[in-house]
Structures are given as structure tokens and as C-alpha cells.
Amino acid sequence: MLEVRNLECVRGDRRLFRELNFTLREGELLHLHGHNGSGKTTLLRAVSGLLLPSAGEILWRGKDIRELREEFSAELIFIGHKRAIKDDLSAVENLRVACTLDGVRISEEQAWKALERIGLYGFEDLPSRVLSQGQKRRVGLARLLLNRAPLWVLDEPFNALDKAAVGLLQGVIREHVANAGVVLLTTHQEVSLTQGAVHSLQLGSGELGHV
């Protein structure tokens, strides 16, 4: 479903990587490794269509994502390591706005149920400014419970989460993969999700293998 061909990305006067190739099919997860500054976030943003690579192609269902545009965006969820939460809005309001931007219309009841499942019971209607960093992170991640987009691109999704939330999110990601979803993620944390029969890519090696 997702194919990266001979990709090259440059930041400033520094080449982060070149001739990068990998393919992900339905029901596959790719764990992206690399030291700080190796280009992990740049690669995730390029795959999500948020920046233009210096060379190479990114194909979705066999077509260049630059040609697909809105069609590709509708099949993608990108969650960056920076939270995109408005402090003046409640968790429910933030979630509904985020889903609307994703092209998904949800009811207030659906938002409440998703926030309860993600571990924010009792905090759904509070201004987001009073939430902890971990709780704000959960608000953003609740999108994963409401959007059926097949491709998830997740940049450090476990940041600021406690042990219970990490376990819950791993379950959500496993469920998505089991339902023929495709996941590309990076994380510095040791989590069971990235162990076993998953694809692993180390930036700098240009090789796709198995852990």
C-alpha cells in the first residue's frame, strides 16, 4: 500500500538520507530508528505529504501522493510529537475540531466515549489548559479511535504517557494492524509493540528488515 522509492531529504545544507527504499503492505508496522537529527521526523512528514523530498517518490496504492492530494489525506492520520491542542477549548471540543480537520464528522457523544476509552473520564469538558501534558497527549491520540484512515504515521506517540496509557495505545495500534491497517512510527521508548515480527528501519542503513 505504501512504497518509498529512492527518497532523499535535505535540511539546510545537510543531506539527512538518500536512496531510501521500503514497502509496507496491509497489516504491517514499520518501527523507524535513528539518533536525534537523523531525519526521522523529516521522513514521517515527507510520507505524510507535509514536506517535499529532494528526490524520490512516495506511492500510496501505486500512485504518487502528490497526485492524490486530498484522496491521500483522507486515508492518513499523522500525529506529530508536538501537541496540537487549543488551551481555550475543552477536550471534547478539541477532539471534534481535530476530527473535522481530518474530514471526519463525529457527534459530541462519540467524542465523550472516545475520551473515556483513552483514559480521560471526568476531564472531558474541562478547559485543556488545566490538563497535564499526558492528558493533552491523550486528547490528540483519541483521534485514532474515531478515524478509520488505513495509514497511521505516528511521531513519538508514547511521549508524556503513563504506563497505563502506553499499554492502552499499544492495544489500539495492534488492533489497527490486525484490521489490515498500516503503521509507520518512531519511538525512543522500549515498548513490546516494536518487538517481534515487525519491520524495522534504521536511518543510515537504507535497509528494511525484521527485528
Second form
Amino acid sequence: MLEVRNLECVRGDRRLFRELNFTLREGELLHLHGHNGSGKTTLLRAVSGLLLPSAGEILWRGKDIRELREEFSAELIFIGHKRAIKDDLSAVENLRVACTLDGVRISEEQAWKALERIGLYGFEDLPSRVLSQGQKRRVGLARLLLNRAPLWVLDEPFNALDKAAVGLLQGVIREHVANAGVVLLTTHQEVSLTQGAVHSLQLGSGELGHV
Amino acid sequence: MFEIFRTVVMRDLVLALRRRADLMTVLFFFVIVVSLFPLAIGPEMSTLRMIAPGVVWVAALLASMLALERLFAADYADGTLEQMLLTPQPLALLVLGKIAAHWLVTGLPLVLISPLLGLQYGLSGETLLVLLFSLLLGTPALSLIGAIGAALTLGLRGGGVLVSLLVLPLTIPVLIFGSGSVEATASGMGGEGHLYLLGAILVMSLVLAPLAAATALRISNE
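Beyond the form predicted alone, can we have the form predicted together with the partner chain?
Let us now look at the entire complex, which starts with that chain.
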């Protein structure tokens, strides 16, 4: 489904990686490893289409993502370092706006249910300003429960989450992979994903792992 | 399609209303700048009448530059802009929605208060009406053109000043025809011609500016 061919990314004067190749099929997860500054985030941003790689191509269902554009965006959820929630909006408002823009119609009730499941019961109506880091993170992650996009690109999704939330998110990811989804993620934490095929790729050590 | 546009406009309006202090600064800036001139120049009515169109229009231009910096900056900082780039919606439409909301909260109040400020300059009723109408056509064009500059300078240090330097030269036609329409009316020549041209500029920027700003956003988000 997702195919990366001879990818090369340069930030500033530094070449982060070159001739990177991998293919992910339905029901597969790719765990990116690498020390700080090895280009994990850059790779994820390139795969999402936010960043133009200096060489190589990224194909989704056999077509270049640059040509697919909005069609590709419809099948992608990207969760990056920035939390992407508005401090002046409540959790429900944030979630509903995000879903509408994603092209997913949700009712008020669905939004409340999703927030309850992600562990924000009782905080749905408060301005996000008063939520803790971990709670804000959860608001962003609630999108994963409502959007049926097959490709998930997650940059350090476990950051700032407590133990319960980490377990919950692992369950959500496991479920997605089991439902023929594709996940690309970085995390410094050990993640136990038992079901589905898990691949790992080491960046920045000179040797490139192959999938 | 319209629902997406409405969602973006409503979102930005709600956000603006929850941060009312930000809105007031632009309006007060406009009011104070326009009111300073009669104080500095003195109560000579004929002089004031002569400079009024220019003063009000330059003040409106500077006030809208002041507001521009905030158009995308907050969304850029918290990552919601990044998510907008990744939605399956046409980005130009989202940008247009943001500009519309931005004009409603920063441009429209300024338009509405302008006749009141015009009174300080002893403008006639008809001239005040043309002033209001010229600002109604001109300020959305300023927001649209300014959005391109705001998108290009996103994330740069000292972006605020840079936006003004980049955008001000582009807004000169709006300034000329805007203040020209008021002047022409005051001198009895009729300002319709100027207003038509102002309308044409608005239509053109309405079509082109969102596309240009959307492309600029993609570039500055790399």
C-alpha cells in the first residue's frame, strides 16, 4: 500500500538519509528507530506530504502522493509533535472541528463518547487551556477513534501519556493493524504490538534495515 | 464544501470572541491614529476636509497590516495549520474561510466606525457614505492581499515588520482608488469610477489571493 523508493532527505546542509526503501502492506506496522536528529520526524513528514524529499518517491496504492494530494490526505492521519488543538476551544469543540475538516461527519454524541473512551470523562467541556499536557495529547489522539483513514503516521504518540493511556493507545493501534490498517510510528518506548506484522527500521546508523 | 467553509469561519470567530482583547487593539489603533490628526493640525476645517480621505485610508491600511500577523501565526504555533494542510479539503477554501473570519473581526468594525471618525473632519453626509462604502470594498481586498504576505513570512523572525514591507507596496492601488473615491465625491466629481475599480480589485483578489496564500502556506510549512 505504502511504498517508499530511494528516498533522500536533506535538512540544512546535512543529508539525513539516502536510498531509503521500504514497502508496507495492509495490516503492517513500521516502528522507526534512531537517535535524536537521525531524521525520524523528517521521514514521517515526508511520508505525510508536508515536506518535499530531495530525491526519491513515495507511492500510495501505486501512485505518487504528490499527484494524489487530497485523495491521499483523506486516507491519512498524521499526529505530530505539535498537539494541534486550540487552547480556547473545549475538547469537544476541538474534536468536532478536526473531524469536520478531516471530512468525517460526527455527531455531538459520538464526540463525547470518543473522549470518554480516551479517558477524558468530565473534561469534555472545559477549555483545553486548563488541561494537562497528557490530557491535551489525549484530545488529539481521540481523532484516531473516529476517523477510518487506513494510514496512520504517528510521531512519538506515547509522549506525555500516563501508563493507562499508553495501554489504551497500544490497544487502539493493535486494533487498527488487525483491521488491515497501516501504521508508521516513532517512539523511544518499547511497544508491545503482538498482532499483525511489525517491522522495524533503524535510521541514522549508516546501515539501513530492510523490510 | 460550504459546510467546510462555514466550520472554518465559525471556528475562527469563536476563537476571536474568546480573545476579545486582541480584536480591540486593531480598532483602537485605527480610532486613535485618525483622531490624532485633527489634534495635531488644528481646527482649520478646510484643511481637515482636504486631508480626511487620505488620513482615514492610510490609518485603515496600517491597522489592517497590524492585524495581519495574527492571521496564521497562532494556528502555525499550535500545529492546527499543519493539520489543515493534511485535510482532504481544498486548502484555498480553508484559507478563504480564515481570511473571511479575520476580516469580520478586524476589518468590519473599522468600516462601521469610520463615518463617526469622518465627522471629526467635517465631511458631508454623502462623502461619509462613500467613505464607508469604499472601506467596505477596500478592507476585504487588503485582508486578502495581506494573507499572501502573512503566509509567506510565517515562522520567520521579525515576521511582523516583514509582512508590512512585503504587502504595503501591493496595496497601493487599493489606497489610491479608496481615498480617490472619497476625494472625488467631496470635490463634487462623483466617486463611482473609483468604486468600480475598487470592486474590480476586490473580485480579482478574492479569486487569486486564496490560491497564492495556500501555496505560500505549503512552502512555509516545509
